[in-house]
Every structure is written in C-alpha cells, then in structure tokens.
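The chain below stands alone and is given as structure tokens, in the form predicted together with guanosine-5'-monophosphate.
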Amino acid sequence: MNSSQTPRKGYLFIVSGPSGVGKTVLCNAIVSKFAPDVVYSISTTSRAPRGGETNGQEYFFCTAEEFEKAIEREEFAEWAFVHGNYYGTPRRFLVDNLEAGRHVILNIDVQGAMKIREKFPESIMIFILPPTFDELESRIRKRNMDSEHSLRHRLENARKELDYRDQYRYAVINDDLDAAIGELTNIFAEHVQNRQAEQPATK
C-alpha cells in the first residue's frame, strides 16, 4: 500500500503504552464518545482467546499458521511478534474506514506504530502512560490471565515499549480514568472538528 495513491479522509490514531495501562478501555471510551465518526479496528491475533473475550469483538483469533497465510496474501497494514504471538491490523476494514472519512483507532504494539507511521505519517500518535511503574507492575499482576512466563515477559516489554514514548505526539498518563478519558477526548475533538472545518480530501 503506498500512502501516496490512497485519497485519505479519515485521520488514523494510533494508541499505544505498555501492557495493563488501560488502552482498551480507554479506546472503547473514544468509540462510545464519537461513533460513528471514530470506529475502533479489530485486531488479527494467533494468542488464546482469555475468558470472556469473542471472535470477532476483542480481536479476530486464529492459529499462527493462518495468520502467516494472511501474511502472504498481504492482509496487514502493520503486524508484529508481541508477547510470543503475531498481532496484525487488517488493512482492507482500515483503508476502507479511511477513504470513507471515518476516523479510526489503531490500539497496537509500538513495533506495529513505527511501521503505520511510515506508511501513514500523518498519524496522530498517542501513548498512554503508567502513574508509575510500579503501579503498573501491580495493575499487570492484578490482570494476570496468562502464564508466569508471559507475565514475566509482559513486564520486560513494558519496560521497552516505556522507551519509545518520545516517537509520540501526545502522553496522556493514566492515573485516575476519567481525567484520562477527559484528555483523550480533547485530543480527539480537537482533530475531528479540524478534519470536519477541512475541504473534502482530493486524490
């Protein structure tokens, strides 16, 4: 896909932040906010399904061998090894949402951020921060659904991804949920309203 050829009307709003910050429920607040203008892209996934989590509302679960099928056939936009797992973005629901002047929120890897941001530099970059890190290491122990060994894994990626904030446009701590709501929603309103005052988008 090359950036240049696609009519872009939507804006893209990556998210990201370490595992157990709170980006999903964060992103699912910004979608209940501004549907239909702001759609959420579901991700692809080879990792279990955890309790509670459905096909097709969390992410699109499938095996590792048929995501890398998927891989071939070019359906991501972005995808990358997290945690031991392949998690992907499909591209078709993502241009499509684009070209069709719906903003979507892309809640991904900082792996996953770095490469839509080369393909999409116009992309509003937000990373969601811990209060600490220590509260973050009790938040991800609290949650803990997976294995000690990914446990122990989520908590060393934490600590690398914590290194990228710098790449992103905004930081929005989360420490208490509504302000953090209340920020992300400003930073939200703010671009839609732009896009909305804009002409329509050429080719």
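I would like to compare: after the form predicted together with guanosine-5'-monophosphate, may I see the structure of the form predicted alone?
Chain alone follows, minus partners and molecules.
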C-alpha cells in the first residue's frame, strides 16, 4: 500500500461513570450512529456466558486458566479480578482497530481507565455524570437487582468514582437521555470528522 493511502490511526474513547448512570445505553447509541467508523471494545472474561450471550459479541469468553496464561503473555491492556472472575481489555483488539483507522469506544471503570490511559495517553476521556447523587441512587434502586447491603456498597463505590471526574477531558450529565446522546454525538463527530479531514489524499 502506498504510504499516502495509509489510514490515520483511530481514536480511543474511554467512557466511565458510576454504576447506574447509563453508560451502556449511551455507548450503544454512539456505536449505532457512527458504525462502522466506531467499534465497541469487547472485553475478555473468565465467567460463563449468561442468557443469550455469544462469544465475540458481548465478551470473549475463556477459562480462568486461559486468562491467567494471557496475563503472563501480557495480552491485556488492563485486567482485574472481580467477584470471583477475571475481566480484561485485550490489547490486540485495541491496537488492530486503531491502526486500521477505526475509532474504539471503551466502557470501563475509573481504575481500568487510568491503566488504559497510561498505555494509550492520547485517549479521549469522557465521564458520564448523574444529574444528582439522589437520582443515581433512585435509578439503582429501580433496577431491584441488589440486596440493601450490595446497594450500599455500590453507592459507596459510586461516590469514590465521582472523585475521578476531573481526570477526564469531557463530562456529560445524563439527565435527559436524548440530550446526553446529542452531547456525546457532538463530541464524537468533532473528533471523527477531524481525523477524516487529516486523511492523506489517495493517489
């Protein structure tokens, strides 16, 4: 391929925010709007698939032993052991897509985001905020998925995560879903269009 035809690397967008703030819905909306230029990062996990989950779609599924061998081979940009299972971000997935000129959106907690930023310092960091903490608690309670003890633990973690918002380039308040999607769309459009404008002319 002629060097003038080599695509510019894509951007890595890191999206974080406390549990219950609506990150997954927002990220899915962005991928739908910008596909195939924007792809969703797929994590690897050692837990078993749930419901209709498919390998390579929601997650890359593997055994704990396979995951540990991948850690030894340094195949993850970041990883963590959570609730008895491993979760990690495959480095190769990120690199392959970014080098192909595709933009990657990574929905990840703040600890993982800080690790990713160390390895990909040009990442575009976006933090999703609730309109108020009381509203966040209300949303989590409406899920009706946690015991009171688990809910309190989740809210405690949320308060800690909110302390990281100044580490992010953008902050989007998810009060009205359509407005939040619109704000995120503008952020992505600016960067995607700028990168397209930088593409060298094809000879």
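Nothing here was measured: the structure is a model prediction, and the numbers come from that model. Residue numbers count along the first chain shown, from 1.
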For the rigid movement of one part against another between the two forms, which of Arg117, Arg92, Leu162, Thr132 sits at the hinge? Arg92
